[in-house]
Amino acid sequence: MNEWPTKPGGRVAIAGSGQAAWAWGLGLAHAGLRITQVWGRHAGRGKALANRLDAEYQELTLEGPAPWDGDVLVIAVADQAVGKVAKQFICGPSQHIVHCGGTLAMDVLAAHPSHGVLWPLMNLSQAHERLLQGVPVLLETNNQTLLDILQAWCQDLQALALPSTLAQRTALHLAAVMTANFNNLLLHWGHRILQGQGEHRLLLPILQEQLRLFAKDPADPLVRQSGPAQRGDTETMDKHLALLEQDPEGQALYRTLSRLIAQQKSKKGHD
């Protein structure tokens, strides 16, 4: 990995100072790449990241066009800002530019000769050096040279490089939201219900078993569905709703999910 700074793609500039920028900056630096610059609109966060990476800080003014120092520029900002940020920069003949959006088309960077997408299937809210290890990273580029660079990055990051299309990225993004993001809301309600009644960590074994079976068995997880809604146990469901009497949002959530479980069971019964 010590050879990276002298290899194609070994010198990286980062545009952004939020969670994604920190995750990519820390991860790539840990993998042996040289982070040359951090471009940020928020000087506090941007300078902190630049100092952490021993990189130069540059203000992201959106008034470009501006030259930048490096082989690859990683635009790690919110999807709606990628197009505006990309316009600030000038790419030389041997420079490449990528964004990190899960549902954003690669074409937003089409003004630059060599461009692509580098999207990790991971929540980046707690950035650290090893966050991307083992993580699927979906790649899309308009040329083989850049694809080779990004695949080499993933190898040194110990991430799983997956060449993809926009349709594949978008589907995975939606699946991640439906499972990981929405599940976090359900975990919140489990934590909330158990206040004063027990540690929410008591739920960990049942959750771990679900994930173990999800990883092991390619079948639809609904084949393992259990619980009162699946059984049609209205007596138990009424008890649960009574416990949620002071929590109308919780009641609504319980009723909605129970109805969906019953509907899916009915559909399976008619297949």
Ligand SMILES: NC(=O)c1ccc[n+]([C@@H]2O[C@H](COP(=O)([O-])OP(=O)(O)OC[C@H]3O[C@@H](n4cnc5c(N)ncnc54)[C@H](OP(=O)(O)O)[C@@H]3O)[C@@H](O)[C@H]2O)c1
Second form
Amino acid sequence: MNEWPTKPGGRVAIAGSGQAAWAWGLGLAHAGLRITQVWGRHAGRGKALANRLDAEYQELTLEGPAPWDGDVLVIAVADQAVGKVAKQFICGPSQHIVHCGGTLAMDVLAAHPSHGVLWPLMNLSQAHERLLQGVPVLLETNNQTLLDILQAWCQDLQALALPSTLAQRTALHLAAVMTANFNNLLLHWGHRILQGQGEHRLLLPILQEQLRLFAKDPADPLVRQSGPAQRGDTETMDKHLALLEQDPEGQALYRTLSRLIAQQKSKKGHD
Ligand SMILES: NC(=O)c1ccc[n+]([C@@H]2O[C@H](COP(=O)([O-])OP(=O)(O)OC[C@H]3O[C@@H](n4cnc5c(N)ncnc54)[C@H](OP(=O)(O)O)[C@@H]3O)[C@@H](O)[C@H]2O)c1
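Any chance you could show the form predicted together with the ligand after that form predicted on its own?
What follows is the entire complex, opening with the chain shown before.
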């Protein structure tokens, strides 16, 4: 017999049908929670998620406050729409509402008595049941009951619950954008340059070693910087720029990053 329906916070409704809705839906259901409803603006992805989770599909019409079924409602819509979508719902005395925006204040949900934030420090674009395992999830709530529920969710998901403030979430969000998102753009350039010249998988050992040291060593990664810009090797840099002749954006990126590496090196030299 499934004990979750009687466990506090064990019945979850989701508003939205994008990346975060799928990640939370699949993850929480796999962790043993009951997904009661999926509220979607367009039936396609919303109904598909509801079917996958054996949940009821509801249309998100934004036509006025509506009751919903569950203990916690996860608002998983675009940040700009969170406030408007949250107004669509009425919360009963034992119902809670959370959003998952990394840079969005908790107060956007202040009209609801019990509210909070549940922000996973992870790229959710490829949702699957175990995506949130081991992932830091930054939590903020306006009451202890909801915090206890979200911490229990994280435990069931095998995620790392971290109570946080908006300032901490925003700093982590910025750091994640500058490392993971920007790095993915650089991976794109590696992939692009190697088209027809070899497989981009050949880059894996150098990248894996970089991440291994990043995980192991709390020192600033700049202490391990190498390459032509670090050495001031203009001859090699000119060869690279010549290879990028047909790719002005690649040249601009190369010049900008090489300049920053040289600047950081000279700053460190003056520390
Ligand atoms: N994706 C990630 O890696 C990630 C990671 C951490 C946190 N988050 C957070 O998760 C939340 C959802 O982001 P997401 O990545 O899931 O976005 P997404 O994949 O683009 O999906 C956005 C969802 O919001 C709905 N939506 C957009 N504008 C709306 C409006 N005006 N009214 C009603 N619904 C609207 C969309 O509906 P339609 O499908 O009908 O357009 C869709 O269901 C955001 O707070 C985001 O900051 C995302």
